[in-house]
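Take a look at this single chain, the form predicted alone, given in structure tokens.
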Amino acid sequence: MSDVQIYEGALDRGLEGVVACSTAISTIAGSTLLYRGYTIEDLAAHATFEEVVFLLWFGRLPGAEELARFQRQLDEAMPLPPQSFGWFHGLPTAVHPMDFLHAVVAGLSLHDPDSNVLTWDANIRKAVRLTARLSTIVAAYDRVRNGQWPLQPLPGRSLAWNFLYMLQGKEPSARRVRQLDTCLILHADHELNASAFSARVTSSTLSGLYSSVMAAIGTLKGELHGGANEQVMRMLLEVGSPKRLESYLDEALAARRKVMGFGHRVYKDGDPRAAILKRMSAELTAETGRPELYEMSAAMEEYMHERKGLIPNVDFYSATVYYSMDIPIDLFTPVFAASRVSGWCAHVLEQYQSNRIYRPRGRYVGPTDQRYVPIEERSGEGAASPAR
């Protein structure tokens, strides 16, 4: 079919050079990460996670009364609805926690009267429920799979405090709460990353906030995105000792195995979140009597920079930070989701303000001159392999 005109738009694998939307939520400028104009260092040092959530959604930091009211809204939404507790004993728990999280979020959408209402007020109510409840789901999942009954959050406490309480069954120290709060701030948003883009693409069809967050959860699960922190910790435990580190990495690079937690599509001079987490890792591993975990991490950072020119990303040091907080390894990515849901909601809210459905093109590389052959005349030999 010589008259077929094939679209010949520019190809950009991974959309690396494509600007897909205008956003005022967050941006990366060199080695600086800004949330609504505030540096991540400033917010991590002084803000609470709840303040940052308000900032991401409404574009400014709240006043004292506004923050108190917002915290009450999150507080009231944190407990799961009664019907959800049947799911924890009815759904299989011997699955990846991100799959379980995805299923429970889908279930919550069925019991939310605002589920398919797309007004600003309804979306804010849903954003509050989702941001308040993801950490409750993660903690409840872990307790149920360990034969324990889920704990309900306690009123008047922060999201970080309640997550540690519901997960570990005891009141956390103020120091530990602040450390987790800092992690939640660092993970809250990160420009147009893969999961945020998934959320925006889904919301651009007017599918709704629950569908958008579910798409983002599925995207975050991948080990090239949020799942990397889990793989980093498993790698460190496999190495076991600083003495084995160099031989392990030599073997990994010789076999062309990916060393998780290194490299970033945008940062070239250092991830500011990784710098904060590196300091936290040094403190926490020393506090918990496992300083070798930090020593291995720091040595691995030096090795990878010298041999491959790669820098650690946010996943690398967050692994030892979460591990030192006694958070199970397979919950690292769900904890990431419990923070990043605030950013996903911010992107969906912004997408709806000036929506246009995402519809990119693909560069076609297949044939154009095929003709239908009746099935009795087909040999079946030499057929193309299924698309991969």
Ligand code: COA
Second form
Amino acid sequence: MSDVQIYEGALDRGLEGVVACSTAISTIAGSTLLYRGYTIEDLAAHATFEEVVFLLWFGRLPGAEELARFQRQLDEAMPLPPQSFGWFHGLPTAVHPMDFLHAVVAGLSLHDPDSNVLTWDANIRKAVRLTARLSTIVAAYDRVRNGQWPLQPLPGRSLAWNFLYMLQGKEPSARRVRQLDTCLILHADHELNASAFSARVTSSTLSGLYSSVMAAIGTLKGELHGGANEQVMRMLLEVGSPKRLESYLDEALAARRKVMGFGHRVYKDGDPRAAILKRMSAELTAETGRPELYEMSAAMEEYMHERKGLIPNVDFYSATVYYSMDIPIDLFTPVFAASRVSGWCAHVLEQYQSNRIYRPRGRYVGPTDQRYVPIEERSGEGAASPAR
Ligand code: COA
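Having seen the form predicted alone, I'd like the form predicted together with coenzyme A now, please.
Complete assembly follows, chain above in first position.
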């Protein structure tokens, strides 16, 4: 027996209930979501995405001139820099769009003179570029993979307007722009969610904003986080008819498969973003002549609650909302990223105000008394399964 002392701290799998930092950006209280003290319902009804980004980064709503100046900065940053034209078109597009986004952000970091400068001003300049450009990248990706030339954003328009314009190649209606703007507001931040936490962990090593956003993009991609919205839509299309709904869900639950778009680590009684998106889904699916998609979603919500007590999260109704806006299904998570990048930037900015490296402990459950055996004295092959 070895006399190694194993650290015996309390184990909290998934860090449930662990408070890892102080934050003034956003919080969840019961079924209320606040950004800087404003309810999500208030912001979704009255604000623009650009105002919300300003609020998240600077802690207050902007005045009219400030907002106009901020909007101009985003406008100027929205086109991709000319140095990227050479390599952008050479990237493979038959890949997951989140991987493409990740690669392009890495590429952009190489062209940004502020890339490794960590001052507040340099971080704001990078936050502006990243927030302005993620939607440009997503739209350009879709056009390039369809053999089309990417469109340049038009100045003086909102990020939501330009995204729809660059993606769909025509001027969007004011109503559609407002609907997308509301989605962007709803997705902008969410306390210490997995991708914001990733961004904070990466920034805490003083690695910089690009690295942090890249870590966050990788984290958001997974279907237990932002990748769920894409899977929700695929599931609804696979189910196809309300008649098949219960048998589909019974089968999934019996096989202990996660039903995408349901459940949440923090919300237990309802996600306020889902309530807003549910109304939008009803409206949009009716407008686009596919009301059965909403009806099926609502029936699924009821059944999941009855069977498992699970509530729909932000990804559930956003799927039919984006689908009704003619956004390709595999771009749902990148659209989420194009909004959430603002929250990631807010978290990195805040992290740098009072940084301490994140370095938790692991509970060691491996052996402690091994001795090195020269290779010629080792017997046989080990098992192919992971060590336990
Ligand atoms: N479908 C079926 N069962 C679910 C479920 C879902 N979507 N979400 C949770 N459950 C079940 C779990 O199987 C578990 O059951 P058990 O206690 O019998 O094992 C119980 O509810 C607790 O779930 P758990 O996975 O431990 O919760 P978590 O806090 O670790 O995970 C999520 C939270 C969001 C990752 C989880 O609910 C999930 O995987 N949802 C689907 C993916 C999704 O929509 N993600 C977007 C999140 S915004």
